[in-house]
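First comes one chain, alone, set out as C-alpha cells in the form predicted alone.
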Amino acid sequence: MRALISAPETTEGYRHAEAPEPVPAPDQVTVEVRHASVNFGEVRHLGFQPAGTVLGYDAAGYVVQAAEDGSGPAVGERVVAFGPGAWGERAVFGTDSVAVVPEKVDLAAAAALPLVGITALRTLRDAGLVLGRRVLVTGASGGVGRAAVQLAKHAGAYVVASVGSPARGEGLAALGADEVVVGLDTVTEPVDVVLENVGGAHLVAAWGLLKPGGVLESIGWASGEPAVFPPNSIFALGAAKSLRSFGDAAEPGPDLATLVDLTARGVLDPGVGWRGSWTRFGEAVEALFGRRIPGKAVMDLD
C-alpha cells in the first residue's frame, strides 16, 4: 500500500512510499483510510521516528476487516479512529479506539476530532464542573483551542479566548467565545480554569490570571520557549491553587463517539482549516508552521 512515512534520512523527515499492509490483532479492525488529520505536534516531529514508520494517528474512512474477537463496527461502517499508522492507504485500530461516524456527519470532518477533540474534552473533564465559571483558552485559534472553546460553551462557562493576532481570532466568537483577545494583557479579570496551549512566558502570565482553588491544564507547548516563574510567584494566598499537565489519550472510542454526536447535533465545528490530496502534504506542513491555519489540515487519500 501507498503511504507517508518516516525518513530521518531526508531533509524533510518523511516521503511517501509503498508500505506493508498493517495486519490486525484479534481485537482490531482494518479500516480504508479515506481522509487523514494532521497535528501540530506531528509535523514538528517529523522524521523522529524509525525509518519506515507509517506516521499519523487521526484517520476516518470504512471498515474492510472486522475484528477477529467480535468486537467493534462491521465492514463497511463508516468509522472515524485514533492510532498509531493513520497515515496509510489501510490502517489498523484497536476497537476501543474507534467509534461509527453517522451518514449526516462528513467523514473529512470527522478525520478533524480525534487527538484534539480527545484533548479538549478530556481536559475541561479533568477540570471539573465549568458551568458559570470563566474558563481562559490560550492558542484558542488552533485545533485544540477550537475544540476547547465550543465544549466550554457548551458547558456553561464564560470563554476568554486568546490569540496571538487579531486575524486568528476570527470566527471565536461564533464559536462561543465571550471575549476574543490578542495575547493576555488585556485581560484583568481573574479566571477559573485556564486550558494553556502555549507554554512559555503565556504559561506564567496565565498562572497569573488564575483565581484562588483555581486549575491550569497544561496541554501544550507551541511557543517552544521555556516558562520562567519570578520569585515566588506561585504562591497565593486562599485555596490551593493547581498546575497539571494532560497526556491521556488511552481507550479514546467513547469520547470518539461523543464528539462524532455533537458534531452531528451541530455543536461542534471540527474546524477543517485546510483541506487537500495527501500528494500536497508539504503544503499543509507549510501552512500548518506559518501558523495560517485556523483549525485543522485535512488530507483526502486519493
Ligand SMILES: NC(=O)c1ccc[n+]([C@@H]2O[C@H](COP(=O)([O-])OP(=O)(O)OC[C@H]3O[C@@H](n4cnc5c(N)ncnc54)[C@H](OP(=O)(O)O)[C@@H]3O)[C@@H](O)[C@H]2O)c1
Contents of the next structure:
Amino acid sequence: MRALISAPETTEGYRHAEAPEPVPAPDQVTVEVRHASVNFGEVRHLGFQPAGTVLGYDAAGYVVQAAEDGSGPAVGERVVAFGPGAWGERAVFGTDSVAVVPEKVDLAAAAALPLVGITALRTLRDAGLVLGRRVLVTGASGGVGRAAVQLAKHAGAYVVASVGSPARGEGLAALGADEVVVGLDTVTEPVDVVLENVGGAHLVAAWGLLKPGGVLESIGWASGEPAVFPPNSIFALGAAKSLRSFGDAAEPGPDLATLVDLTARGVLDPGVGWRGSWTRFGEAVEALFGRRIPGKAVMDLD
Ligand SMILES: NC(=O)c1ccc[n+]([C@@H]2O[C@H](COP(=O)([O-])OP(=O)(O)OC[C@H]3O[C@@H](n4cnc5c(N)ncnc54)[C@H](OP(=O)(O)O)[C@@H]3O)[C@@H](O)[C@H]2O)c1
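Alternate state requested, the form predicted in complex with the ligand (shown: the form predicted alone):
After this comes the whole thing, all chains and molecules, with the earlier chain placed first.
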C-alpha cells in the first residue's frame, strides 16, 4: 500500500512510499483510510522515528476487516480512529480506539477530531467543573485551542482565548470565546483554569494569572522557548495552585464517540483550516509551522 513513512535519511524526514500491509491483532480493526489529520507534535518530530515507520495518528475511513475477537465496528462502518500508523491507505486500530461516525458528520471533519479533541476534553475534565469559571486557553487559534474554546464554553465557562495576532483570533468569538486577546499582557483578571499550549513566556505569564486553588494544564510547548520563572513566583497565598502535565491518550474510543456526538449535534466544529491531497503533505507542514492554519490540517488519501 502507499503510505507516508519516516525517512531520517532525507532533509524532510518523510517520504511517500510503498509500505507493507498492516497486520491486525485479534482486537484490532483494519480501516481503509480516506482522510487523516496532521498534529503539531508529529510534524515537529519528522525523521525521529525508525526508517520506514508509517507516520500519523488521526484517521477516518471505512472498516474493511472487523476485529477477530468480535469486538468493535463491523465491515463497512464509517469510523474515526486514533493510533500509530494512520497515514497509510490501510491502518489497524484497537477497537478501544475507534468510534463510529454517523452519516450526518463529514468523514474529513471527523478525521480532524482525535488527538486535539481528546486532549482538550481530557484536560478540561481533569481541571474539574468549569461552570461559571474563567478558563484561559492559550494557542487558541490552533487545533487543541479551538477544540478547547468550544468545549469549555459548552461546559459553561467564561472563555478567554489568547492568540498571536488579531488575524489569528478570527472566528474564535463565534466558536464561544467571550474574550479574544493577543498575548497575555491585557489579561488582568485572574482565571480559574488555564489550558496552556504555547509554553515559554506564556506558561510563566499564565501561571501568574491563576487564582489560588486554580489549575494550569500544561498541554504543549508550541513556542519551543524556555520558561523562566522569576524567584518566588511559584509561591502563592491561599489554596495551592497546580501545574499539571498531560499525556494520556490511552483507550480513546469512548471519548472519540463523545467528540463525534458533539459534532453531530452542532456543539463542536472540528475546524478544518487546511484540506488537500496527502501528496501536498509538505505544504500542510509548512503552513502549520508558519502558523497559517486556523485549526486543523486534513489530508485526503486520494
Ligand atoms: N500533551 C499532549 O498529549 C498533547 C496533545 C496534543 C498537542 N500537544 C501539543 O500542544 C501544542 C498545541 O498543539 P496543536 O495541535 O493545537 O498545534 P497547532 O494547531 O499548531 O497550534 C499551536 C498554536 O500555538 C501558537 N504558537 C505560539 N508560538 C508558536 C510558535 N513559535 N510556533 C508555532 N505555534 C506557536 C500558535 O498560535 P498563534 O499563531 O495564534 O500564536 C498556534 O496556533 C503543541 O505543542 C502540541 O505538540 C500536546
